[in-house]
Every structure is written in C-alpha cells, then in structure tokens.
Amino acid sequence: MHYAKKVLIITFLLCITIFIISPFLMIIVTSFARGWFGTQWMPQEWTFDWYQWAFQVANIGAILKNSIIIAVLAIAMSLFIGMATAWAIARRPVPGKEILFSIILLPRMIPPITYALGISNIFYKLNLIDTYLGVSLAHVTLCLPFGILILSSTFEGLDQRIIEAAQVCGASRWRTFFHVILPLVMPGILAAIIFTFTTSYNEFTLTIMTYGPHTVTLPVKTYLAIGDGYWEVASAISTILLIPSLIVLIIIQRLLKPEKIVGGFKGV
C-alpha cells in the first residue's frame, strides 16, 4: 500500500513537471527545426537559420536593449514610489488603508486591456507613446503592486527597538537608514527589483498599447512575428526571451529564502 502511493505520487508530480515544461520543450525543438509541420513528432531536419534571421532581420539586439532599458526605469520608479508608501503603509497610522490597498491592487484587479486602453488615451495626449518613459510608467502600474505588497511586509517585519537603539547611540535619521534600516531590509528589495523586473520584461498589453517603432520589446517582437506567420523565427525570439527569465529564476532559487523576505526580525 505505502508503495502503491509512492508511486501514484511520484506518477503525478511527474504529469505536472511534464505539463509545465512540454511547452518550453516545443519552442525550443521549433526555434531549430526546418519543415516541421503535420503529426511528425520530432524535425527531420535542425538549422540555426531561424537564430540568424532574429539577430539579423528581426534586430533582435535592439529589442533586447529596449526591454532592458524599460524593465530598469520601471524598477527605479517602482522602488522610488514603493518604498515611500510601503513605509507609510507599514510604520505610520496611515486612515484607509484598506481603501489604499485596493487602489494599489486595481490594474492587476481589472483586465489588462481595459486598463491598457485607459493608459494610452492618456499617453497620447501627454506625447509619451513610443517613449522609454511612457512604456515603462505604464509597467510600473503593474509593477507597483508587487512591490508595495513586499516592501510592506518587510517594514512591518523590522523591529522598532532596533531603530530606537541606533538613535540612542546618536545616529542621525539619515544614518539610521543606511547603516541599520538598509541592510535589514535589502532581502526584501531584492526581492521586489526581482518581481518588479519580470513584470515588466514580460509585459505585453499595456506594451502593445503604448510602444512604437522605437519602443518595441521582446514579447511584442515575438507577437509580430507570428502575426507575420514566421512561426520558428518567433520561437527563437521566444527562446532568448527565456534566458533572462530563467536567470532571475536561479537567482530567486538561489538568493531569496522564504524568511529572508522580511527584513528585520521582531523579537530578536
């Protein structure tokens, strides 16, 4: 009996794991495959041609940097406005918070295109489509979220004898912050420039409302590549949009424990 359930167990994680990683397995097979249509499982024949037409043709060096470059500004805006509320949120009387929240939540509550839709009549209007600026001011309504919720948690996580000792051995407010507050809390920053940056690197609807012959990013690249019917030169696209992912992923795995999250640690 104990066996038979080991089994069904191991047979079911296995289903799932299969599950999640079938579809990553299928770009990559098809960002290297020439002529492979119908019900033949594997190409007959693999090329690197389609690689070559996304760095060629497709410029996909530019796309990369454009994504990058706005994945950046999203986070410094993000972190620039996060950090300031979450902090009010966490260690001040702030009335309504509750109301704040679910202000805060809103775009991530609603549809992204009828948001999306909302954003760019606005952007057109203030002359901020097809900027870096406007692109990246339309992640951080997304990007926001994420952070406030993570930054509060680990503001509320630090313990206010800690700070009330450091202002007792006469550091100043602006000292306290750097030389206590910071360190204690970098875990959970970290962790929201990690969540900040793939929302933002992987955003596509409010991109696709508000980028522009110079503001194109990877995943709107990707969208116009099949739009055009280049299926493999989109999945080639779509495999060096993986690398970063994948990168942040290591570095959670690796850098970012459940109980590193909170900075500070009450009763300590």
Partner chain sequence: MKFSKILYTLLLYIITFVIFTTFNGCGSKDKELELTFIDTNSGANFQWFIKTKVIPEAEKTLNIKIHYVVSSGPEIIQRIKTWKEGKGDIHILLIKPKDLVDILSSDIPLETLYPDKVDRIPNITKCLEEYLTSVLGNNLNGRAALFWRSQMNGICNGSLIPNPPSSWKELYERRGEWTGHIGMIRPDAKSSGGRRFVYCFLHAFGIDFSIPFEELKNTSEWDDVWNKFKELYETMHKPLASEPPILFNQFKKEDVWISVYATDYTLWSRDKGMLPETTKAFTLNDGVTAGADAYLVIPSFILEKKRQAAYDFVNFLLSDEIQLQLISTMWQYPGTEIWDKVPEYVWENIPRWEDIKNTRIRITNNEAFNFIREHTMEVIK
Contents of the next structure:
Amino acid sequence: MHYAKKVLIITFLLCITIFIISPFLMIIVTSFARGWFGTQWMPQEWTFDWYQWAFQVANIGAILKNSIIIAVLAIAMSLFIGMATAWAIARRPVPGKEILFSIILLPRMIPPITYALGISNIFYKLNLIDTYLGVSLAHVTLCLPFGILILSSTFEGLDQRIIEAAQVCGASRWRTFFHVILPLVMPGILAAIIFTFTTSYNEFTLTIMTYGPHTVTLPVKTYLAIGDGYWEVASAISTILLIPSLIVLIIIQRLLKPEKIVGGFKGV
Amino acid sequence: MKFSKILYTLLLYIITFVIFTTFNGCGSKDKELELTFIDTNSGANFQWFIKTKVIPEAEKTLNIKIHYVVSSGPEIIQRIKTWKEGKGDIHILLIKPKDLVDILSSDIPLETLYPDKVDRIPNITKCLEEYLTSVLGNNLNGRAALFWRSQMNGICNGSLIPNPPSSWKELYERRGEWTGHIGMIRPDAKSSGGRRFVYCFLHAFGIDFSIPFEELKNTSEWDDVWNKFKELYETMHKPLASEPPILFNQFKKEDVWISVYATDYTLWSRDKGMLPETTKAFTLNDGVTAGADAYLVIPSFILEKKRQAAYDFVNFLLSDEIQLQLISTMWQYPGTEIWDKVPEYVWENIPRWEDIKNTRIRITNNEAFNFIREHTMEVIK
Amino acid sequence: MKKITKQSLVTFSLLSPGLLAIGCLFFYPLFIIIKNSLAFEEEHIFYHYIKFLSSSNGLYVIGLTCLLAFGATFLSICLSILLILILRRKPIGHNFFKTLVLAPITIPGLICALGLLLFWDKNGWMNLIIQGIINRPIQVNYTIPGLLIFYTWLFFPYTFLITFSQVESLDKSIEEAAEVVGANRMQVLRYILLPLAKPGLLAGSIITFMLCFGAFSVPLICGGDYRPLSVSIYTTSAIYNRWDEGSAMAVIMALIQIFFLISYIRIMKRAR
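And the form predicted in complex with its partner chain, for comparison with the form predicted alone?
Below is the whole assembly, all chains and molecules, this chain first.
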C-alpha cells in the first residue's frame, strides 16, 4: 500500500515535469529538424541551417545587443528614480502610506495593453518611438513599481541602531554610507536588478507599441519570426534566447527567494 | 557567497559589453564607399537570398560596401520626407507598389531612371515599358526599376490532390472533395494572403471591382457571391491560419491539401525542407492577384558619388545573372524579359508567365480590399 | 513646527521622482486614452463605449476573457493544491521541482507559447502519446480547452509558489495534534490545512487571475479564432487604426480589472 502510493506520487511528479519541460525540448528539437512531416516522433534529418539563418538573416546578434542596452537603461532609470522614493516610503513618516503604495503598484495591476495605447500615442508626438530611450522609458513603467517594492522592503529591514552605532564610533556620513549601509542593502539592490532585468527582457506588450526597426528586442523578434517567418527558424531563435533566461533562473534559485519573483510578473 | 561573486563578474561583463558596443558604433567611419540598401518588400526567403547571395556578389563585382537593412515602407517614407538636399542616408530602396504610390503622391523627389539613365543602367531596357511608366494606375514616368514580379497561384499537395482544379469556379464546385482540407489565411492577418484569396474569389464570380465600393456593396451580385464564398468557407480547414507559418504548418500536418498563396515563398520553402516535397503550384485561369512586385527606387537627395554607385547597383540587380537566379532558385518571376534564357525545368515547378500574365489581377479597389480585411470574419460567421 | 515642515519637504522631495515618473508614464497615458475614447463629435459622448458594449461581439469578447481568466485560475488552484499536498512531505527532488516551476516565469511568454503550440500540435509529442491510447489525435491548439491548458501552464507557478512558501512556514504540530486527536486525512485536509493555506491561495490566485485576464502575447499567437480583450484592443487600434474604439475598449478592460481586484481584496479581507 505504502509502496504503491510512493510510485503513484513519483509518477504524478514525473508527469508534471514532462508537462513543464517538453515544450522547451520540442522547441530545441524543432530548431535542428528538417523535413519533420506527418506524425513522427523525431525528424528525418538534422541540420544547423536554422541557426545559421538566425545569425545571418534574422540578425540575432544585433537584436541581443538592443535587448541588453534597453534592459540596462531601464534598470538604471528605475533604480535611480526608485531609490529615493523607496527610501522615503521605508524610512520616513509618509501619510497614507498604503494608498501611496497601491498607487505606485497600479501599473502592475492593470493590464499593460490598456495604457500601452496611451504611451505609444504620447511617444509618437515626442518622437520617442524607435529609440532606445523611448522603449526603455516604456519599460520603466513596469520596472519602477517593482524596483520600489523590493528596495523599500530592503530599506525597511535596515536596522537604525547599526547606522547610529557607526556614527557614534566616529564614521563620517560618507563612510557610514559606503561601509555600513551599502553592504547591507546590496543584496536587495541586486535582487531589484535581477527582477527588473527579467521584466524588461521579457516585456512584450509595451515594446510592440513603441518599437521600430532599430529597436527590435528579443521577444518582438520571436513574435515576428512566429508570425511571418518559419517556425523552424523561430525555434532556433528561441533556443538561443533560452540561455539568458536559464541563467536568470539559476541566479534566482541560488541567491533569492523564488516567492519574491511573483511580484515581478513578466510582460504578459 | 562564491556564487554572488560570479554574478558580479557577469554584471561587470555586461556593462563593459554595452559600453563597448555603444562607443564602437559611434567610431566606425569607413573610407570605402558605402551604400545603404533598404528593403521593405522581402519576406524571409528574399531576405535570405539578398543577404547571403546578392549582397556578397555585388560587393565583389562593384567593389563597394552595401549596408542591407530590412524595414517597413510607411516608416521609411516618413523618414525620407524630412530629408534636405544632399542629406539623404538611404541610397536604394526596394519597395512595394502600394508604398511606391504613396511616395509618388508625397513630394519625395526620385531619380528618373528610364529613359534618362539608360546609358548608366543598360539593363533597365529589358524591363517591360508598361511597368516603368505606370504603377497601379499612377504615372511613374520611369522613376523606378522593376526587380521582380510576384504572383500568387494555387498550391496543393500533389500526393493528395493529383488533379488540382483549373479555375476558381472548379475549386468552388469540387469543394466537397476536399472538405476540411482547403486552407486560407485570416483576411484580418498581417499577411495579405487571405485578403487576396477573397478578392480573387469575388472577382472570379463576376464582381466588377471597377465600380466604386459604395455602389458595389449595394448590388445584388455582391451578396450572391458572398453567399458562395460562405459555402466555400464551410469546407475550409478551421480555424483559419492566423499567419502564413500556421498555414504552412497545416500543410506539414496534411490538415490542409490545397490553398492559394505566393508561389515563390511556397516552393522555396518546399526546397528548404519546410513543406512536403509533393507541394506544387497550379494556375487558376479566371485570375489570381499579383503579389507584391518589387520596385527599386533611388531618392534624389543623396550625394552625387553615392548616386553613381547606386546606378551601378541597380544595373547589377537587373543583370541576367541575378534575374535568372531569381526565377531558377527562388521561383520568382523576374522583372526583366528574359524568358528565352530560363531553363526548362523551371516551368515544371511554376506556371509559365504566358499563362498568367493576362489573368493577373491588380488590386485597384482599396475600399473593397479594406472591407474584406475588416469584415470577412463577421460576414462568414 | 518649522522642523516638521522641513522634514516633510525632504520626504516629499524624496518621493517626488518616483511619483512623477508614475504620473508621466502611467496616469498621463491613461488620461490620454480616456480622452481619446470619448466621442466629442458624435451625438453621445460615450458613443464608442455604447457601440462596443451593445454589439454582440463586445459581450462575447468580454465573456471569453472572463471565462479564460476564471477557468485558468481555477485550474491553477487545483493543480497547486495537489502539488503542495505532495511536496509538503519533501519527496525526492522537491528542490528540483521548485526550480522547475520557475521556468514559465522567467522564460519569455512567446517562447513558451511556441513550445506549447508545437507540443500540443496534431503531430506534437502530446498527441502522439494520446494517439497511442485512443487511436486518434485530438485538437488542442486554437480551442478553448487548449487555451485554458496554456494559461494554466504559464501562470500556475505564481499561485503555487506563494501558497507553498506559506504552507512551508506553517507549524507542523497543529497537523500532528489533529492526527493525535483522531482526525482522518481528509478531515485534516478539510479543517486544518486548507483554512491555513487559504490566505496564500487567495493572494497567489489573484496574481494568476490578473495575468490571465491581461494576457496578450499568448492569445495573440495561440488564440486562433478566440481573441480576448487584450488582442481585440491591439487589432482594433494598431492594425485597423481605429484608436478611439480601441481606447474605449481599453478603458472598459481596465475598469473590469479594477472591479475584480476590489472584489478579490474584499474576499481576502473577509477570509482573514
């Protein structure tokens, strides 16, 4: 009885594992497949052509560059803007803190497509469409609330007594900041960087309303490849894109609490 | 702790990479003559062809550097509008007829290639004059050269349909044979394939698209033919493909046996192993629309030196060598009249030009075309 | 008194960059959309709203969106409870499993969608397995059950992770106490575990629900004939170029979302 139950549980977990992993395996197999017709488990022929295509024709290199530049800009802006606000929320008396917080989190609660229309409208007038600045600014809308959320919880955890102790010991303001506060909040900032990076790297809705030929990011390229290219090539592109995502996944697993990421839903 | 160190190093690498690439982009100024060639017409197949075949050959023969960029027509037009004399940074443009009409109706000055520059671009004389003097009923006056002619045709899986229909009427009458296996792209998709399908069908059953749409939609014929189309829709594979790759996927799974789509793209995909080997093209003698023909234009507001190089490049693109590659490897009808040089095996794959040139439909009624795009899905529901 | 004003001035100046950014990037666009959605030329200022809501298509689209969101949320809750009951006992590989469920979160939705389309396709592996059992393929892609499966696959980790982190922190002794008193397994589940996990389930499922309701990239390529609100807004405005109608639909969507959020928060408060 006990043994049967164990087998049952393991089978169930195995099924769920297959359920989650197989789509990715299927992408990887498709990216190497040629002439995979009808109903067969594996393709007739294996090929690297689609990867060659992804680099030569689809210009994956340039697009990866775009994505990273936009993500770095978005992270920098979000943290720069968010730092001060998070500090004030965490460590200063602010009237109506809860309401303020829900206002800041509102962009994450309302479907992005609703205000993406407005953003693209404004950006057209300001000539921000198809610029790195424009696309990353659009990403800030989603990254900032998330950054503030993580940073303020980090700052809240900061013990006032340690700071005071440092000052009592005669440390200057700068010294206190660099040698006491910064090491304490660094893990929080790192978490904020990683989560805002995931947000920006995966963001699709706001990007498709503000992108142009010079600012095609990876998700947009995947969409275009699925929409008017070949699925074999789209799979090759996707396989290449999986690598940074897996790195982020490992980082989150190793360094941070996975539960935290739930605030940082990806670009839906 | 060790892991976080790796992480910091990684971050550092990324930042270095970004800084490096940003500055690298600013500093590159080549002494070599460089042309910017913008392509607003090509699908995946021609992007591959131009990038891996045409550009390397052209760079070698003409000894110039060509910067090949894929973009969208309307966006490029907006950009060219802001140019001033000598400040243009796009030297050659590959464009669809519809966008070309937009350029002509805005005040963007283009170089007149025919007949003014016949001595610089001798190959342009091989293009049919009617394509150089007018485009979609607008005066072109030789301000563009014709690179290729694209054509939609019937396509089917030969092993499942050995005797494809020869006309739209036959397709409609024999629809029962292929119930659930006729494929079409949604008319409201980004790809215009589905819209063209519907347009041809309506045309074949006697809709006269020269009548203005406001009148046309009130005629009794209009409703009759739409009812016929509804009957055809009943036998189609559902749901309709939302974009071309999905139609291709349906072909792969043998869910769809027959459809009407761009000949070049379909057959080339077959060669690349992305469609069954038995896929073939056939003609429908009551007319199928042209696809997007490709025109080459040279904007006037560019430097004289670059303009001369651009003429050479256009001449190169119209040379027999490239044009023959177009038809014999990409299955696209060439822009120049070189039919006698085309190898015979080509015609075993694609219909002869003589068979289709007289029934080629051009989309002239834009209101009707828009109606098809926005309302077909409601009408047939 | 003077000191307080100075202090609050500092607080305000610290708060202002964040608030300004949210204002410019979120509230101003929202305002623009509301302005665009109002029809000043038509006889009725809410013309586009009325047109959308009174058309059969409008109600259908809203119904479809709600159906998908509620259905997928429900499935996610069921799947999460099942998984938690198993993983709570820490079987072999439970850590690996916790990493695994992060995959749908950190990998771009479009890639997931492509994989799902391939996997559930008529000649995908899933169908090959099914064909081995019932001898004919089943159509999953582009159907409502298919969309529900896709949504659940993509968004259940949010419910699972939040609930799991809460259940993990629960005091094991309560459960043991119940067993000592003589409660059977079902009773423990019904009267002890579920009530304790309820806040976590609610908090997690609200996120799943929000994401399902606003999902855009997945229905855009996997939807087939089914086009929920987000896709309809995109097609109406960006493809048909009818920005005023699209804006009206966007406002309606935002209002529905806010309505659901508020009701959800109320339920959550009552649950506590």
